[in-house]
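One chain comes next, on its own, written out as structure tokens in the form predicted alone.
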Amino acid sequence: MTYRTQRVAYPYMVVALLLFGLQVVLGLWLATQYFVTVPQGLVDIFPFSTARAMHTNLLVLWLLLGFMGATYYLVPEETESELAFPRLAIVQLVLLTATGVAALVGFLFGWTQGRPLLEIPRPLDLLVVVGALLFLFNTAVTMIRAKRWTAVQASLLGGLVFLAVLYLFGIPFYRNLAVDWYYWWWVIHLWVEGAFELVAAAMTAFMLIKLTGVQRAVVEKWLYVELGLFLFTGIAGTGHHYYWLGAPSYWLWVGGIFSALEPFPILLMVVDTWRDVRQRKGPMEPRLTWVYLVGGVVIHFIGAGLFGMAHTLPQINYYTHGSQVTVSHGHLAFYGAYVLLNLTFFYLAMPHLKGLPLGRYDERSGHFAFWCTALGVMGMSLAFAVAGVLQSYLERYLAQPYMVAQVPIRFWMAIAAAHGVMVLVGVVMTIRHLLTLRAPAGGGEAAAVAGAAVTLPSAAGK
């Protein structure tokens, strides 16, 4: 830790990771009911819709958290200068979560707003908003400051910027139901396919650097093409929730051309960290943050690009929207985007806020839980995707009513079960491996002695 004020990242990190671990433990819970009865006095209490909310929205407040945490250890290194606010940071952790909170609470109680991602009462959506506002005046203000400009500094404040004004969009309720779902999907597209990726792409930007040692001018080229091309499909292919909402036809080209694009940008993110990985001279420590690393634009590949652009070409997509193949899609996507870059920064960053040498750590649990939670979503992900098309097949194409294509498919979403219990071992083996983080047995003298000889002039006095 070169800073004091990156401290601040730690809880967020923290919190980030227990929610995490409930948000799995209720996507087991709603696994379940898909081929168990639960008795009606339970489902009475605490309805399917009810635990989908929270494990959606779970998700999404997590994942928020575990960006502001990056961007609090990110911007001090990036700008060479302590974050301007520190108690700020805290204060807009404390106001976030209590937000989460009750708006979890308050869905046991019924109050929501009832559009899917978009829960929470309008309400909590103002101290949402407070709590962005907050966010982006610390780092605005830190990077001002500094008078030093990166790329990923660029990238990342472009990111969170467009994220708060995108999130302005899914707060008014529209009358006409079409264009409620319009303005819904600028938010939840939008944000995945548009802000999320400017902040991924400055985050991994920051993690190659560090890793590497590369020169950030090589980096920052790539950065450049592969964040035009990220905003020139995404943006675009947004058109693809279009089809059936009742919009001209023209978003059936628009969509389906560019949403066959997508995975471009994605694959060039693959050969670009590939060619990293094979230039690397000497060992690449630590071996498991390199193992997130790729493993994360692999699975980002296979579930963003190759399984988005399976169901979303019109074509497919008349018989797939809604079914469990877009639940496929979404579980294996968000890992391999989202989930795994912030378990990637989080090995990156703790070992330092822990201040072990050189930010090396004994991995050898970690090892054990990445491949579990790994190949549990992908067992997950392709079992879901089995009983997708099936249920595609039988609902759109042999019109048999909803309950009756259940039936067929209750084998398989009890195989996506099976592999969500491996999931949830992974899950928290990787946070209690992450909160336990100590130095390498045996090697913690000799790192010592190393860090104290390539220690940076600028971390002189901070």
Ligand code: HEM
Second form
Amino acid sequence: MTYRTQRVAYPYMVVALLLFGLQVVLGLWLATQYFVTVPQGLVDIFPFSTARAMHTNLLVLWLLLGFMGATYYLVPEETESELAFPRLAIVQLVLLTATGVAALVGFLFGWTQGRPLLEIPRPLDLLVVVGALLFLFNTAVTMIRAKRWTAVQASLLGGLVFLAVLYLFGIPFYRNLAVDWYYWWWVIHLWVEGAFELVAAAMTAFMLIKLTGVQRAVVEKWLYVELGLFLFTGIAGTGHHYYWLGAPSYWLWVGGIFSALEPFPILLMVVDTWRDVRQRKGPMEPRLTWVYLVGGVVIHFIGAGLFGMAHTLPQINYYTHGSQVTVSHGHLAFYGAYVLLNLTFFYLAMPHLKGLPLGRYDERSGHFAFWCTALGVMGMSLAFAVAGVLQSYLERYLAQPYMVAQVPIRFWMAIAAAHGVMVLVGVVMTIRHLLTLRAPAGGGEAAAVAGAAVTLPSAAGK
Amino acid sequence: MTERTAKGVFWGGTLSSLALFLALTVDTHGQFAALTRADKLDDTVVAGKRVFERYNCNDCHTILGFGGYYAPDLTRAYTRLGADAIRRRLAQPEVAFRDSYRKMPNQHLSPAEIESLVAYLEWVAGIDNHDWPPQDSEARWKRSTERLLAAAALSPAAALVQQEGCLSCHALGDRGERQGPRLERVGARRSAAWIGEYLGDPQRLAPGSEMPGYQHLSAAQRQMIGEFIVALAARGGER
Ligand code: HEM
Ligand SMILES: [Fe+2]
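For the form predicted together with the named molecule instead of the form predicted alone, what are the coordinates?
In what comes next, the whole complex appears, and the chain from above leads the way.
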């Protein structure tokens, strides 16, 4: 850490991590309701729908707070200047967290906009918009004042502005359900397969430059290509959600073809990362940070690229649409692409924010926590996938009524929940590890000497 | 690759996809009215959509395939259940689903809210969406029922269903009304014995239902109707 104001990133990361823990607890409760019969009395006061709204909104909230914290850490280093308004950044965190908590409590009392993933009531939406504007203002002013532009910054800011603009399409009340879903996907799809990918590519490029020491010009050149391909395939690829909502049939073609190309930019990101890692200028230290970086890129490709591709063609989607197949993909993609991205960044930034020499930390329990979570999420996604394929076959193909087809699926949801327990254990350990980072057991001194010898980690320390 | 080419890829890719997407969006808006029968989208239907959102039904049920996967998709709920059956499930889910392994909350909907929800689900069921979901395809039910009726035109059970006026409330093939569940759909879920018993005393198995009792039929006749209805269920993979 070289700039004082980078410190505002720390509370963002702490809040994000705590919300992450709560998200996973609720997820486990959701899975349980699939294979246990919840008594009517409990269903009446705390139904599945409320728990689902909390689970998904917590995810979005903590990922966004994580992105914002990462931005506040990254922008001073990229612009080589202090953040324009560090206090405002804290005000913004308090505002957004309070809004999020108000929304969650509101859900418990039935205060909701009632549209999946966009349940936050409209008055609170306005506060979210205020928070987003404060954030964009702070970031943009810092960049403009510094007059130093890099591709990393540009794609980060571009992604964040895109993200904020798209949110607006989720706010109005739409009379026509088909039109409603049409714009719902402008928020959901264009976020995860557009704006978030820009943010992810920028954050990954930044981390690659810091960790590998590979030349910025090389990383940034490929960044342009990645972004171009993400947006080329991702924008028109929105059509893969327009097959069955009452839109014209040309979307079967446009959605199918463009979205089938979406795995390529993700693959390119894997290749770029691999190349930079091989050309690195120093040792892979601290090892855990590298494990997260590479793990994230790979699971991003599996979850979004492969699992997404599996059901994106209309011929297949006709059967899998609205089934647990979507759930399987959604979990693995979000985890691989955005959960691991945030956690990697936390592992990169938090040691510096805590002032540990050269950003080295005691990694021990972190490795177990990573594998426990990663394998848990993989197992869970596979169980959802089996449940989903079964559901598609029984319900869509054999034409069994929903509740009949659900009977054998309950077993697979129990398997998913068992893996969910693994995820919970892993996540709690990860949170604990990140919040209590210490200098390595051998003492920071030894690491510092080793680091100074190869000079790279001091670059990472910037 | 030079940085110039890389930037070219970025702008070329982004702008071409964006242009196509926006052009199709404009065109799609021109077609929504016809595809969704927007002329039938009156104030009651819109009120129903608001109720649907107020009670967050969508985080348990999918509709058009989007939302929570915890409960049956509601795109064609009107087609398969009919108005009266929907009313009873909304008014008293704890009774309607008392024997089920999965419950729906009683959110104390007012009669006006229930009426608007029924209107809303009726409108949604008419959206032309390439006949998704396949298990609720009316075209498929009609075809298979036509085949069956052609083969069993003189079946005594089919004749009873005609005589007793079941089709003044239930849909079957391309005939009938939509107060109660579509008979093909009933057959997919219930056994012949269950149906026979139900016809004798609907109130016992489904308290509060609008279905009249058929005590005047003999147990054998009721069982026969049950077998007929089970035979109607769309069979695996049938188109
Ligand atoms: C990191 C990127 C991605 C994330 C986080 C992600 C996440 C999700 C989520 C959460 C949903 C479910 C939304 C809902 O209905 O509630 C979804 C649906 C879908 N995704 Fe992705 N996705 C990503 C990338 C992709 C890619 C690259 C493809 C295609 C190659 C893809 C194909 C699909 C399809 C076809 C559906 C619709 C499933 C259906 O309802 O029929 N996704 N995605
Ligand atoms: Fe998508």
